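Shown next as structure tokens: one chain only, the form predicted alone.
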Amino acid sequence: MSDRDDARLDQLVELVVELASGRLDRRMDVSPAGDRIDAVVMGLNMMAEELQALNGDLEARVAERTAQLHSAQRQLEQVALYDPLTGLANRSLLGDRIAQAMAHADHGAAPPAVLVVDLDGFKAVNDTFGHGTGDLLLVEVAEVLRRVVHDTDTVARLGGDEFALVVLDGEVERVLEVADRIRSALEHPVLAGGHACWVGASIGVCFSTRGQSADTLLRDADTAMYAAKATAPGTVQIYEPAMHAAALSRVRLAEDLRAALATDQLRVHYQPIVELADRSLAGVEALARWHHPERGPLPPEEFVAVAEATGLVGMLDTWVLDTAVAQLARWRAGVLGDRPFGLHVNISPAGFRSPRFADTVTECLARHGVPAGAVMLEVTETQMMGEDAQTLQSMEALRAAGIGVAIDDFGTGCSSLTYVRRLFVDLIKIDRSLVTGLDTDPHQHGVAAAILAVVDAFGLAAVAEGVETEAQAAVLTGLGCRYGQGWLWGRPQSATHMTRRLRATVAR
């Protein structure tokens, strides 16, 4: 063997210990001899290449089930942490937001503060426009919080329409800024879906103090907002400790509602409607009374403001409605007969705006065998929500089954005259308000004036609430008003004190 083929031999023997080292891309020349050593060079080559091949194909797969793997991590955290709809935080990436920020405020850097934003009106697109129009409502509301704080700070979707938002630097003004920006914004209507739709918020803050937890401290700010709803929706409220307190009593009434209506402890009293040019008995209005087994008596305001905020109030309106139309039912069989005589129900606005209102209270008086002309349904004036379409289909389906509407609480608000225009509503209850006074007061005698000119343009009835003396009712009478309700004619009072009352009078 020549000395050219020894150092051949080493050559082959080093790409050898280079290809073994994964040196993949190393390769040797083929001589001119074209002999044994050439054609062990030429394997190896064609080997090293193949292998470099499979080589590569391996780290792009593996390159690519990473990003793969990364990938599907993303979206694990997305939807572990971010709200589907909007992109928001969910809840628990808030939770992590607010337990770092304590953290940092534990080592000197300013506490922050939470923000619970709840849109006020929302169920209302809901039931207008579909489902649909408001979850695109929910992505425009998130726009507008993003827009109204800084980068670092989080703004959360925790279900529903409530929102939440933490602000790292936690001054009180520039707090409060945060949330008159949100309250502004909302003042307007909000584009979704081609429609305008008006929401509100109620916004509830809490400004945090060291030590305490995310837990409390969004559990705070969010009874804050309930505060807000329950006193004036639309507004700020901070967090006060009484709050607290107010909160769990308004859980409890609630837990406690639900047995009550479950268990028939309320019971419904009625009130006198007199006619005022001959003082007949025209009426009754149906009122809710709960007399808790602990509490005692409690104040129909309070409690009806918990079954308002807690959902409760639809089924405190259909037990009321069932009750009293079945207590009239009996009072035409047994003293009424024929007899015209108008029953009176309150119903919440939300009661006007669900989908199938108009429905239940024709299959209620069915049901009894009441005319639909027996029924009068009164809703509060501040609480209507103007051009509202389901309430006005409500409206519209009532007028067309024969079933009386009144507006309640008339003159201390602007929005029922949309519906009084559209000839939806049969008649006015003047608000107790504009009639004490009325025998004395020369302003409230012209308020009274204008009002009752107004019902009288449009063909109305009117009944002045809260009437207590004579001189009052002879005003009254003296200006047009038809019928009379108030403590002159009577407290509301049991059924079977007013059916002892109906006996006597059908006796005249």
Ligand code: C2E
Second form
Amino acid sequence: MSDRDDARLDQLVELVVELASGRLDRRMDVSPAGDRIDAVVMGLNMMAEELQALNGDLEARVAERTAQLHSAQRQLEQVALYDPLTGLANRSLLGDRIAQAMAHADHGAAPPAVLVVDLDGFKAVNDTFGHGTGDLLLVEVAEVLRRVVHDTDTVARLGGDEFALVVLDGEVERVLEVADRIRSALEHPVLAGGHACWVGASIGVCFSTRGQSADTLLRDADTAMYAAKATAPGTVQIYEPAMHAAALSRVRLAEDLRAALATDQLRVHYQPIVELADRSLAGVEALARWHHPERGPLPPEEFVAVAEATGLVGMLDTWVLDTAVAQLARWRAGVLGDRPFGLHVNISPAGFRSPRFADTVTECLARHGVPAGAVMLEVTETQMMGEDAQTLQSMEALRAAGIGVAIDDFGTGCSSLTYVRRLFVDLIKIDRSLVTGLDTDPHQHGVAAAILAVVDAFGLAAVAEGVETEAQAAVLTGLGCRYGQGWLWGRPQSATHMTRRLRATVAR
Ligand code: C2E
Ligand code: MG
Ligand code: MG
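Can I get the form predicted together with the named molecule as well, since the one above is the form predicted alone?
Time for the whole complex; same chain goes first.
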């Protein structure tokens, strides 16, 4: 072998070593000799070529599979961390983002603020236009919220019509400007599914403090939102520690009320309702009374509101209904006989929305042997406005059973005539605020006259509430109001006192 061949063989060995170590791009030139060494070289070159192509193929396949895996992972994340309807972050991702922002703040960044936004009239939109439109509206609102913050801030949907935002640079002015832009954007109707939907927003804001947890920051913003909803819907409230104390005290009161209902701590008082023409006693309104073991007597407005917020109001209303109907049965068996006498019982709007409501009432009457016509259920006008299919069904069932329904506090809410006509009500209770100035304020006189004319046109009857003076009673009688209720004829009183009064009246 020549020296030249030796060198080529060395080169060949080197090529084999390099190929074996994975450097598949290496090749060796074929010599002009075209001898056996060249034959091996050509064979090796071809093999390397083929291996390189195979390798490239494999790499492309691996890259493709990796991309598929990443996309699946992204989809999983989307499901786990984002709200499917609006594409906003969900509660879980929001928690992470708040925690992250707080951690950055610990390292010198500006502390974040959290806003909780709750729509005010969403239920009415769902009830009126259907859930499809409701969903479209939520998507539109999500867009509004996205527009008012920076890309680095987070917008989340907590569920239902409740949203939250994390503003990273929680500087007071910027945060309040964000809140105000949301509020004013939602002051105008939002177009969803071809419908102009009016929904306001109640907004709670909480600025973070050092060492606070993500959970408490969100909870406090939520508490502020509830404070806004309770005091002035459609406004922005900044969290104050007193709100937490108030929320806590409401929770405690709800617990106490539950115990009070279970241990018969509540009482029912009865206030006379008179026929204005001859001042005869036409019936009574049953009003719940609670003497709290530590706080003393509590105004029903306070504990009814707590009961409504905590879902206890159904229990409260049924307890009052049962107690009052039992009392009416005793009066009928003793002092009243079959004399016409109406028992009015207040029912929260939530009661009418519960599917078994009409049955509960009729069963109660049957149990105590009281005829349906002797009972009138009062429901407040304002809260019934967003009435739904279930409420209407309850009303129809009650009406079919012969049980009366009255609209309470008429004139304080969005008194709507179609509403009065469409709903199956028998009686209107004119709110005390419209009765107070009757004898002194000519405007008040005009409003009362108009309401009574409407009541008459629909063939309904009216009770004027809160009548305190003879002058008011005289004006109401003159305007054709049929019934009156108020201190003029007696304050709400215990069953024992009422029994005495009934005896005296009936004996006369
Ligand atoms: P309401 O149904 O409109 O009851 C009339 C309220 O006006 C009663 O207040 C009564 O004491 C008061 N009132 C009656 N006459 C006069 C008057 O001449 N002058 C003045 N200033 N006030 C008068 P009360 O008992 O404090 O009840 C407040 C509200 O709490 C009730 O308003 C009713 O909405 C609610 N409520 C009471 N008991 C129940 C209940 O068992 N269930 C439900 N859901 N709500 C109840
Ligand atoms: Mg009432
Ligand atoms: Mg009333």
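Rigid core (definition): largest C-alpha set, two forms, superposition within 1.5 Å. Quick caveat: nothing in here was measured; it's all calculated off a predicted structure. Positions refer to the first chain, counted from 1.
- Core-superposed comparison between the two forms: the C-alpha position of residue 357 differs by less than 2 Å.
- Once both forms are fitted on their core, a CA shift of 2 Å or more is seen for residue 156 between the two forms.
- Superposition of the core reveals a Cα shift of less than 2 Å for residue 242 between the two forms.
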